[in-house]
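A single chain, nothing else alongside it, follows as structure tokens in the form predicted alone.
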Amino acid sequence: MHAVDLIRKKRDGEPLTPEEIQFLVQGAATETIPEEQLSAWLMAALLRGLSLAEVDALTTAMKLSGEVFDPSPLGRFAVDKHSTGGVGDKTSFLIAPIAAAAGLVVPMISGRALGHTGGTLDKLESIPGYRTHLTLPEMMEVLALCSASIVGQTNRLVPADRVLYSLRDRTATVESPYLICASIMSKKLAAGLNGLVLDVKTGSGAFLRRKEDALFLAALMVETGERAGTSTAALLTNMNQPLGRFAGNWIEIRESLDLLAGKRHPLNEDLRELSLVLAGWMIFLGGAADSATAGRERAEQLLDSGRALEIFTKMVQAQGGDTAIFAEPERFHRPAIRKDFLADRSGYLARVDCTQVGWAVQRLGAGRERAGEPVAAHAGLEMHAKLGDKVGAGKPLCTLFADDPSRLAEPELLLRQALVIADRPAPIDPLIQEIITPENKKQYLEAAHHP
């Protein structure tokens, strides 16, 4: 086979065989196909689209391009959750220990902050000593000990994705739902999952703002997971404002610890509810409840019992983290700068450009613009109002945290544009907007009019 022939074939709208896709993926993993040819094929795939069979073949080839984790020796249902990314999205820290407490095993391979969205690994690394880079045997040891492990992708797990993802980022081919699906699902399926729950964000803070695009991607991932023999469901969820109260790194861990310890606050009820619903679906897929509703009820029982907090603490200890700071999390949070961002008028918080809020958090030092850049553990912000809340002139809308006073000016400008106060509250979209399952995925795939 020759890469140029496969570029031409896809350019002309013809489908590729599984063998042809395998050739391209292996060439990416081994770096035997030049970047310019892989880039040309990615652009052709973006413009022409891929069939469901091609997405399946691409996902499978990428999954098998390196090591594959096998949790089956543990003898329990392996399940995970994936979020397409948002602001203040810290559900993993609640979901993983809840599902583990229900008797499932959770090998969670997560990512870092890039762009306006936060990174699960960066948040965990704000815990002194926490190791996100484990070998697969080390991850197996942690899972055997506490049934949950949150780690980063190893160098030998899905190596083709690292090459193709980097090229997509540099060639304006990120937006293809087919390439997004293959990238996400290959990494999740390489973890040897029996079940997967997808949290697909839509709204002002989501990567896919249009609901139609998010629905199509969700259905595509459910289809791909089911074809691979992994029980899969997706929830379309609202990202029109930060999830919970805090957005940053350590402060999101602290907020999660509060909820795990049973400390509730009106401004993070959305985070608690979404975590319970997602965990409920994981428990249901794993056969530990008769329905997703019953799964949510069991998730709440496990959260309220303190069992999930025990498992989270045990997981952090097993991966080298210093859990002594959990006893007094407020004392550990010591940013150099704290500054209230005040409302310039009275009214109701009517609209939030959540992407702009995410960029404000990033500019405070909690995120990165380029892979490899350091992040500040204590940077971020605390929201003091949710959409629809009444606010008073001169009262704090949020509090900013940073390690350098020079980092405040741009976030304040972004927030002034992002947080809109009006005379009347605007309608608020529901937290969970759609649920996509194997039974209804076809209608969403057909409605999108994609190949």
Contents of the next structure:
2 protein chains.
Amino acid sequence: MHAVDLIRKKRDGEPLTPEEIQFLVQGAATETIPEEQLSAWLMAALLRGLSLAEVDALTTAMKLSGEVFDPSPLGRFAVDKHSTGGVGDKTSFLIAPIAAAAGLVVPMISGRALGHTGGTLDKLESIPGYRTHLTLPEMMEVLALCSASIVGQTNRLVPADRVLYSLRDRTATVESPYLICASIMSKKLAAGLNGLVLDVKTGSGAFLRRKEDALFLAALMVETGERAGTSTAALLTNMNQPLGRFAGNWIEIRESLDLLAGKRHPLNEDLRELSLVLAGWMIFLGGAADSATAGRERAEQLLDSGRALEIFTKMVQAQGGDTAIFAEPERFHRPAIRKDFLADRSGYLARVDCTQVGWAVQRLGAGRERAGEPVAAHAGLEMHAKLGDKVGAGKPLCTLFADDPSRLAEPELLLRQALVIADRPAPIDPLIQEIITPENKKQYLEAAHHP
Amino acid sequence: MHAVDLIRKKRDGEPLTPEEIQFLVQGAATETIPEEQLSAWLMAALLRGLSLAEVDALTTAMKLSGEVFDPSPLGRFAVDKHSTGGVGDKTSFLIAPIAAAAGLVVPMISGRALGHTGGTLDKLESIPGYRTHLTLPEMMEVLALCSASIVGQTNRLVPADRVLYSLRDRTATVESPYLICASIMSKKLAAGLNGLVLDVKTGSGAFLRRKEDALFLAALMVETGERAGTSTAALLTNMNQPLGRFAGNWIEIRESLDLLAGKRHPLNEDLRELSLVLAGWMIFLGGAADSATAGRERAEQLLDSGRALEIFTKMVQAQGGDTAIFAEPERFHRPAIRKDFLADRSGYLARVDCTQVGWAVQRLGAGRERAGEPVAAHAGLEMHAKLGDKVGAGKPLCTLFADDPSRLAEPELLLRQALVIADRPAPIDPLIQEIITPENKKQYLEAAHHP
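How about the form predicted together with another copy of the chain, since we already have the form predicted alone?
Every chain and every other molecule in the complex is listed next, the one we just looked at coming first.
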């Protein structure tokens, strides 16, 4: 088999066989196919599209390119949630312990801040001592102890994705729903999941802004999950403003601890509700409730009872984190600078360019410019209004946190453009816009042009 | 400027500016843009197409990526002919001296055997002593002496094409009319031509078999030549059978010498006619005749008068070749093996798969498998019939020449399939099918889908 023949085939719009795709993926993982050939194939795949069978084969070949995690010795349904990335999205810290409390195991392999979106690992690492780099046997121990473990990807997990993702980043081949699906699903399926709930963001803070693109990706991932034997559902959810009150690192853990401790706040009801719905789907897929609605009710009980907080605390301890700070989480928030960002007029918060808000958070120091850079644990943003809220001229719209006063100017400029106050409130999109399941996925797959 | 942004732009179907294209081409020539980025851009260019302005910019940037030849000190119209490659195509050896005899200068930078097609340089190197590797000042000396010089490409001429062509070969991005046009035209225009005649082959022996593809490429090259200020015309010509009687290396020089010496033969009237028409166009473009038809007449006079033979002989001598063998060229043809290939039935030669005939010639030893391999000077094929000719069962259809008897089996198999004898002659396509000029190019450009 020659790589050039496979590139030509895809270039001419023909689907590759599973064996041909495996040849390319193995060649990527072992670096035996040179990058110039892989990138030509990636560009042809982006422009010609992949068939559903090709996406399945690509996902499977990538998943099997390295070691895989096997949670079956635990004897319980293994389930995870994956989000396509947002601003202030901290549902994992609620969902993982809720699902664990419902009797499932949650081997959650998470990522870092990317572009304008935050990273679960960066947030957890703001807890002193928390280790995100566990070996698979170490993760197994944590799961045996508390049924949930949130860790980073090891180098040996899905090595093909590391090679291909880095290449896609350099060759403008990131934005393909087919390649995005294979990248996400290969990593999730390598955790040996029985069930998976996908939180596909749409709106001004999402990577895929157009609803039809997000729907197609969601349906593609549901299809691919099902083909791999993993029960999969996807929720298309609103990312038109930051989720909850806070966006940053420690402040997001702190907000999650509040909710885990039953401290509700009008500004983070969206976060609480989305977490419960997602956890409800996980519980339903795992057979611990008869419907997603019943799952949501069960999730709320487990949150309100304090059982989820217990598991979260135990998990953080098991991974080396210092939970003494959980007693008074607001006292641990120690940014060098706090500065209110004031509304320049009165009216209603009518529109938020949530991607720009995400960039403001990143520039405050909570995110990174380049892979490998450190992030500031206490930098970030507190929102004082949600879309539709009345705001007064000169009153704080949000508060900025940073380690260095020089970090404020650019975020202030970004926020001035991103937060739009108008005379009247604008219509507000629902939090959960669509639910894509194996039963209805077909209509979304057919709506898009694919081979 | 970042390569990834330019790849993204082309990926999304937007045209690049001349500055952006220059950035990519310079990056290729200086190897400062990595191959994985160049190949992603090449694939996007192949699948999205290039605008006419982009092809112009690409050609110019490639031309200027290295040193260029400047024939202007000679004070005469510099003209060349380029063929897209065929079997038995030896028109250069007639055309160059004819155009030179008409008062033009012909700085002809030629190529080697590629795939199933022969190479002008390989044929010339069958003449003992002939040097194809001249420096540009050496070519200038030869031109000053005899007005024609046929040489190979130096390493310093169009270095961007060497990098990009090698990459295209590995990444299945050869077959783009836009990229083919830029590759051919940048090399031709680097010779400082005032005029250029393109012989675009179509039919069973051509790289572009479909007539519409060949027409589009032809029009694209005429457009690009004109934009660069070089008077350009293209002839779409028939490559449904080998041109003339012989295909190989020395035997093609020998056949050319026969025609230069006025020795005509019914089996190579096509070669003679095509050479005169192409030379006629060169003479017309160069202002030495009022029309292409008048140019053809002038070309015939210069051929018949022996003036072209004189110049050819002088040029070979000037480039170190031993022209003593020109006295009895058939005696210099010394293959180790000669074997007749017999017709297995009687009838008419109705169809020739000319690409397969080209592969037979290559396997006999006249071509090469890989770049850099030597070729056999005396290997090749002599045809004893043209399309439409009556052939008798058991009579020789052609004669094979090789240095080694083991070289015969595969060519015989190829020829048995490639030469089709039928009860009735099939209709024969005209030798010259279309003429594409600046005046009529538009219709062919518009016939194809391009941005």
